[in-house]
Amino acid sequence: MTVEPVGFRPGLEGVPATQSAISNIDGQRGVLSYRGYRIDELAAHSSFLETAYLLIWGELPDPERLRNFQHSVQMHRRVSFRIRDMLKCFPAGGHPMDALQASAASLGLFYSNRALDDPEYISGAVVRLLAKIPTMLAAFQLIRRGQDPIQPRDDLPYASNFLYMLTEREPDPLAARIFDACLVLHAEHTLNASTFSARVTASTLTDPYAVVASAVGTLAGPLHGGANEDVLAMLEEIGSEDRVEAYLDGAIKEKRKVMGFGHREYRVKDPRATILQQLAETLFDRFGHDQMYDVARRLESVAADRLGPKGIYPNVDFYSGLVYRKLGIPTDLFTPVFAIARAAGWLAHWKEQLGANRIYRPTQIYTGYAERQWLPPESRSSDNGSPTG
């Protein structure tokens, strides 16, 4: 049995390494707030934009400052028809979040001037990035199914602009408005794993490209993006409400994860699940209903009974794959918007990164070997754990 020594708390769990004021979780009472704004509040009344206005530049915009951003983000959107060339190179069978990681990463190619100490240059970024994401994410859909990619629209707002060069036809307000909430939703959630990477990456005073690059290549990893998708296929496996609780109870009885269940912050629902949830509804109500979502109600009501007591409740994957299938956005898809909503998020962290940094180098606890004696090639033992040829 290993001991862990004092001090040593594996994935930094609990360990501060930051002073944020750009979001909070309350996970006793389920409450998530941008700049001390509750999440409720500004999934119901702000749009996107707004709400990243809010977490990059720390309040919320008059009308003539909200006006000129969103000018600046709509004057924004193309990009270089270099960048579509590069797109039309990556292979069709490549994870869409991969194509956005590079495309992202190229960014800092037209856009190399790394003025950190200008604010005129950490303003461009920010609009370029917000504007240019969606687009190349759109882009590669297109172009990996064998079509050109959509220029985008400068008269339709953010939401209906991504989803009209998603699908190829303007979507219906209602949807373009549900859309737009979800990315409020997803924009920002305190220290996770793919901020953290970008405030290390931030804080050696790289470009922003590069800072968001490597926060998507983070937040493409399963255990952190794409369990929205994994849930899609849990219940798909269930099949129907009557076979909920066998499929339960199994997966406790075998320990195996119930995907949309748990999050180390929440000991109670997740408050984007709770409005995630009632987004679905308003979507089923309009454009059809989902079985799956019979399953996952019922899977939620009697995991309340084998899991509440453990703190073991719906995070915000357990629904959003819900609403995004019935938006027609595709499966592999789904992280991918996660991007393009929390690059909102990943840009306000940078940007406060900027304002107080310090390069990050934790310390470790070495476990290897002592001090050893090299030993020429024919004096060494056979046994000492190198791949074999």
The other form holds:
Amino acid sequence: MTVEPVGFRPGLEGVPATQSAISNIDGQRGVLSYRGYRIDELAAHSSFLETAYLLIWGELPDPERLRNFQHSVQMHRRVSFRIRDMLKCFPAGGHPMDALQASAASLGLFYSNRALDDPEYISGAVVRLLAKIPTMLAAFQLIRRGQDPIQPRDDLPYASNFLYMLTEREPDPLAARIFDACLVLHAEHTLNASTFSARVTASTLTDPYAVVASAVGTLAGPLHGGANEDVLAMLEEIGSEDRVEAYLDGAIKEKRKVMGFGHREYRVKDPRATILQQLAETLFDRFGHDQMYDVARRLESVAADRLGPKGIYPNVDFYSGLVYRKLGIPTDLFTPVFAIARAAGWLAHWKEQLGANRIYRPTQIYTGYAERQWLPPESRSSDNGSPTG
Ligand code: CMC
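Could you present the same protein in the form predicted in complex with carboxymethyl coenzyme *A (CMC), rather than the form predicted alone shown above?
Below is the whole assembly, all chains and molecules, this chain first.
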């Protein structure tokens, strides 16, 4: 079949690259929904695992299905001693996103009997990835601090158990509930870069561990998930409310991006940023204020005048770092924590892609040379384009 190429759009802006029934963004009204349910309702009432079930299987589970799903995830939380040994070989100074990407990919070595047309294989892989990613991340965190990883606790729900494995302390119930809501908020967001990456990888019919590993690598960049780390660094650099205007004017003048602002899909404030801001305030009321929150609020208000007219408002990353910091999560784990949540969305897209698969193979507009004649080395010009001359 010959297909006429359509016009080139950098970043595929506005180009539909798939059909999907998983989530939807109304960027003008600032509404995000998963399978038709608004994100604010899910964050208020659903747990992360219930949300993951909804995303992956399309419906909210009845009590028995939910119990079974939670139980299966709980039963698969432990990881092989070989994975713990592998994590011990990673350099302690490496970024945890790299450790997470490598460990997610390594699961493919342990569960290599790929059977993409078997529903049991699909649900087994879903459960295994959701269960083991938090365990591997928490293990890397303890190992890089020179400690032995601790085993998951069977009596703790998903979010509490992760915070427990990370901090070695059973978390306060309010902190655990807020962290669980953060996971709900980050679980899915239509065809963003990492999800697109997951779908492209899935379309080759490789295994789900490679699908998730490729998505983790994509999420790591500062224009995507990595922005949440940069927001805190930016707030610290600004330092106090009275320096906000000068910082913002400088950034606009020098055409520097303000981290945690802007989104390809939203022309108003990201609904997840609104909810995260409320969660941050709840945490500060209970566990003490964070002065950087005052800087953030001032930045949001000044930016409303300067960037608002261009449709640039806070995105999900603007307040998430302040929440995570209050929960005791180290800064370089912010993006890996995002990945724990987004694994649910990636797996939903993996399953959807398999349901109507065609390998992704876009075309390009070639801008290079027409045909040239090969010359022996002594006849070539010295200006050969190589950085080493
Ligand atoms: N600060 C200042 N100006 C901005 C910003 C910003 N954060 N974002 C966009 N703009 C301006 C940009 O300079 C450009 O202006 P002009 O037309 O005058 O040249 C215009 O808005 C369009 O920008 P763009 O970079 O072409 O927009 P995009 O849709 O390609 O990029 C984005 C979206 C999220 C990559 C971008 O807004 C950005 O880099 N934001 C900062 C990084 C960030 O917070 N990333 C987290 C994204 S949300 C979570 C996630 O997806 O992981």
